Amino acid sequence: MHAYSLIAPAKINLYLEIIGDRPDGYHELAMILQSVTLADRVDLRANGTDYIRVQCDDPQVPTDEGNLAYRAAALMAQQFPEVYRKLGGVDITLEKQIPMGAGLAGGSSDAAAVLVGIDLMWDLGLTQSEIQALAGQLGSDIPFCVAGGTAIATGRGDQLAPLPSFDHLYVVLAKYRSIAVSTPWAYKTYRQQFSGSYISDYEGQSRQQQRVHSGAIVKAIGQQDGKRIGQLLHNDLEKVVLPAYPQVANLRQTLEQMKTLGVMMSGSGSTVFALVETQAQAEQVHQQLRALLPDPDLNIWITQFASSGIRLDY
């Protein structure tokens, strides 16, 4: 049985529209989706043990059931016992680049690593629907992570419709290391704040997921137009952390003070990003910002688009 090593993608929300409530207790959400070169590297081993045993260079990340590449494995295990009972537990190794508590789906992405890799480990031979199915169960971001590139997700963002991928846009993420957003805090303080905006209704929802799918972001990416893209950049959720954490705000206000295609907040943050066209723009923005916020804490990458998710690393 063969060892594996697999890239793990970021993302970031190029789009984020909050729609209403569902039946589940979620939000019916609209987002476009994008994957970014920032990644972590997961490397998983048979142990010859019963175990799930995960590993990580960074000594905050949960080793245990709190671990997303964990309830992977975990997940792998119960749905497939036969073979687990057969070939035995995983360990497994994360490096980890994508920081904690940024909106950029660190965690989504090494779980959907973690399915990948175990499909090929103990040659199941799933299909990637399948193995986005699985993913559904673990998380909103995990089906997208599996696959990557460009896509626009609706229901609760497992919801999947791929668009044209395109590599050629750069992207400066900025976050502060000791500034973490919770993602449930942040979509139910959206909800205590502005629920009397929602669609309440199946149908007025079902609508607006379609407006998106025909809108002008949409018909931007198809077009492969940067500047029209960075113009549209959306987040509902900017509404309620950039009030809460002032910092994360001045952060996008100065990242919006310099020449950019656009600016936004990842997600539920802490992540700000700008895009830019080209590796030379995204290095001058990178001084600019690191001359103007030379807090030691502020952690700045220079990244691009990626047209795939999970990977192999040969």
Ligand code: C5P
Second form
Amino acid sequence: MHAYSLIAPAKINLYLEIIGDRPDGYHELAMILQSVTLADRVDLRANGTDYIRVQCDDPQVPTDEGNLAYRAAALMAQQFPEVYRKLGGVDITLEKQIPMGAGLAGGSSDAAAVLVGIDLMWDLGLTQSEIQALAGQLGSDIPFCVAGGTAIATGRGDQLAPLPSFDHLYVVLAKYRSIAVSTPWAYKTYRQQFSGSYISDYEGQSRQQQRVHSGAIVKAIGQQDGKRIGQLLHNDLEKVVLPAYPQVANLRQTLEQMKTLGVMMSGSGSTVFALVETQAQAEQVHQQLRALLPDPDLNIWITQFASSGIRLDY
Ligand code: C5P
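Alternate state requested, the form predicted in complex with the ligand (shown: the form predicted alone):
Entire complex below, previous chain first.
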């Protein structure tokens, strides 16, 4: 086939712990990542030219090498030059639902969709772990976005251990349209302020990651205990993002006053999310939040846990 449509879901971080520095300049992490139903649509079409072209319905999204979806296609062309020469370039059309600079891995998920879609379009027959290895060259979150569901992510965020997935929890996402947080800024600032508490030796870092593997939130996920998961949400990056972005801190505080299982910032922000058990509760949180913060710049979405990552849209 010459054309594929894929669904690229967003993710939230149920847990994000920064453990220490890595020799490659990144941070050694222990995270729990969760796909949600808010998703972009990524259309791929063989264009018979030598070019990779990106179109997007959001004019703020770059359509050149600055776009991870473009870079994903360029990586496939570089890895499989003969197929690329034979079949030509691709047109990538992005229909964005996932906001940018949100901590929801929107760009990463689009790139994951391009890798999965080109594998199909070029009939390469790559395994999921081969696709994830390529994904890891493009960004730390992209291997997770390929498989999705619920997973522990360690290393740079690219070493994945799947957890039993469950899709009955609802998530209210809230983000100010005009506030985007730069992920490199968030990690750099965290390092400036907190590197004194980093674990520096490799064995110590691995032991800490093992503690997360066998820890309370992973148990709660195994037991499908939404109440306990809500109590155990954690994100180290809140320590630098919330003081620098008082509106995000206020959004978090406002959500905390409501009846939810728990509230947390996702990734490096600026999205704050609330977990709830039912759609009716999610709608109530949505309405209350809108009433308390009637700012038209505030976007609110009701989503659900999703048990898979990139999938074909038939
Ligand atoms: O890998 P990715 O391009 O998504 O990472 C964005 C930035 O976040 C990196 O440039 C780095 O500054 C920071 N980061 C980090 N440690 C990680 C993942 C990301 O310091 N494990």
